[in-house]
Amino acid sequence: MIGLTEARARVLADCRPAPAAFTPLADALGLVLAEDVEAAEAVPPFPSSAMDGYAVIAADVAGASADRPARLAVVGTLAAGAAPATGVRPGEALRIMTGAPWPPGADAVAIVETTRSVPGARGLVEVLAPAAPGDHIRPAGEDLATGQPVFAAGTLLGPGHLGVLASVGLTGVRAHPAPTVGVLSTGDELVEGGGGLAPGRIRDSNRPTLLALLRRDGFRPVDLGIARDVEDDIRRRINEGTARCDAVLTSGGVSMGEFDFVKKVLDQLGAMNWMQVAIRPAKPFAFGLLAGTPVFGLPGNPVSSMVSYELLARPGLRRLAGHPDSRLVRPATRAVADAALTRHGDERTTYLRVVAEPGPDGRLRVRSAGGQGSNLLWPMALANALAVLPPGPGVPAGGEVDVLLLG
């Protein structure tokens, strides 16, 4: 067997960002910078009004109160998406909507709810409070300055990136494209859809539960069926998918069985690197590059498959999709266990399924999904993190342990 660390190493030396290429924003959510960003305008262009209310002369409202109103004359209104038509002068007040540019000659905003009208005079405000010179003004500028960095290469853009980028007036970046990644199920057994099941098969649930996994990470996921213990079957959907995807899941026939046809497939394709990984579950495993696309043979158990995913597919395809090697491994983040979480007494580390939620002091709390066996599914969904118990005695009540938080 060899560690995690070493098999993952083996995933991405063969695992290279796809080409940086121009993407529309619209087309950019999910995807990764590939080069920095600087603001070629300033955001926002020019100063405005942060409140609705009148645009004053500070020094004319300085002694302003609900007994001793300012009382100023209104010069006209400045709606956002308007150029200022007029200045204001001592005396003077504009009516300003929140956005407006901001006019010559004043210099604060007397906010709405600090203003009255003066009954039966036409034209007049009353300030009722007093305003200091830059009050509710934004200066041009206030959010990015010209020339200013705004994202670095590797960043990885989220709803609130495209805005920002909108902001500076880009149509497009370039960035890393989302790696296509076909999902093949193997087996005699497998079967998809409803209905009675003929004695020994099985539904399949890794295939949906990877493409899944896919979208969930932000990858193109295909669907390339499932391939049945026949070695030319196996063969077409495997060059299927090497020719149309950026990457291949294989679940199933990885094993040392001697039904395990997808293995055998696998060697006649190309030089694949074949691993017993030092983990429960998820211990057999399978990566090489198929014509130069890297492919990657899970286990068939449901949870090893998804396990398999995690720790080995997921790092890969990330790289794949131009992610940091800060980001291509999920963090380890420290938590307390409820109850003892056991392990079998072997050299593997295990990763068990757990529920962490906060607990009444803060800190991150975790408790066993359930049943623990590679092919209990159902505790997998149930579970939000993997708990990592390396070789020892496991984790006692109370005792602090690594958890991957999932999702």
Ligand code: AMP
Given for the second form:
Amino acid sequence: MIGLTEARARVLADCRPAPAAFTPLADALGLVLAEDVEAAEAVPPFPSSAMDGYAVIAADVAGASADRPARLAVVGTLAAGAAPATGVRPGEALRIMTGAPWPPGADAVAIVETTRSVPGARGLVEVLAPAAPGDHIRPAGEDLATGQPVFAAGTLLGPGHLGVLASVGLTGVRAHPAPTVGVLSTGDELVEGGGGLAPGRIRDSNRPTLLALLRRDGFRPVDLGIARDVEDDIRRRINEGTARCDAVLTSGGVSMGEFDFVKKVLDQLGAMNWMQVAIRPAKPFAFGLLAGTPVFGLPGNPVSSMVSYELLARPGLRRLAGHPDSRLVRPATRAVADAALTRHGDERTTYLRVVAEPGPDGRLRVRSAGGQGSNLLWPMALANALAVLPPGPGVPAGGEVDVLLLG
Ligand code: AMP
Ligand code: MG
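To test you: the structure above is the form predicted alone. What is the structure of the form predicted in complex with the named molecule?
Let us now look at the entire complex, which starts with that chain.
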């Protein structure tokens, strides 16, 4: 057996980021930026009003109040999108809207809430409060100055990032494409979809699960179907997968059973790395490059395939997607065990399926999500975290435990 860190290092040694390509912003959500971006323009590009009101000269409204309003002549109206207007001179006010370009001469906004019209005098406004020079004026470049670094290579592009890139006039950026990942189920017992089950058959749950995990994580899933426990079928589908995809996940057929042909076929196809990883569940694991394409042989038990994906495949796929090393693995969080968390007395690090929720004191608390057998998918689905129990006595009620928050 080898430790998880060693197994993961073997995976990562063979996973390299996909070459970057120019990507339109509309397609870049969730991708990893492959270049440093600087602001080619200032944002905002010109000084403007931050409020609806009147552009005034602060000195004209000094000491203004409801009892002693400052009366000014309204010389026009400036909307957002207008070209900068005539200036404002002493005794004048220019009606101005949020986002309108700042007029010369004025140095403050008297916000509309502190003004009133003068009955019978349409060209006048009364300002009821003082304004300090600079009040409610947005300077040019307040968000980003021209030439300023904006985002570094390695940045994960979220909605706000795409907005910022658009704000500096970019229509696309160089980003690492999301890898396409094939998913192949293996097993003579597996059937797809509804309908009656013939004796000895079960429904394929790993494939929908793994396809969904890939989609959740921003990869592009490709359904490679179910291979029968026949060498030719397994070989044909794996070859199809490595030809079509940037990586392939298989489930089942990697343990010690008589019909575990995935192991045999992967061995024939290339140098696979067979591992017994010191974790529970998901001890058996295979990994290797077939024609340069990473192939992950996940165990067949439904919980094992999900945990193996989380701990071994996902970090490798994130590397393909261009994530920096600091972001390949989910960080652990400390939580308090509601009840004792028990484990087998072996040397494997145990990943318990747990529900994590904040307790009354705001600290994260965890409780078992149910049965912990590697075949019990329901508790895995109910869980939102894995509690990490290293070899040892487990965790008593009220004790602290590391958890990986999934999702
Ligand atoms: P294997 O590793 O192929 O021996 O499979 C281990 C266990 O997982 C067996 O009970 C299989 O029936 C089950 N299993 C394998 N593949 C799937 C799948 N795609 N969906 C649900 N159960 C599976
Ligand atoms: Mg099988």
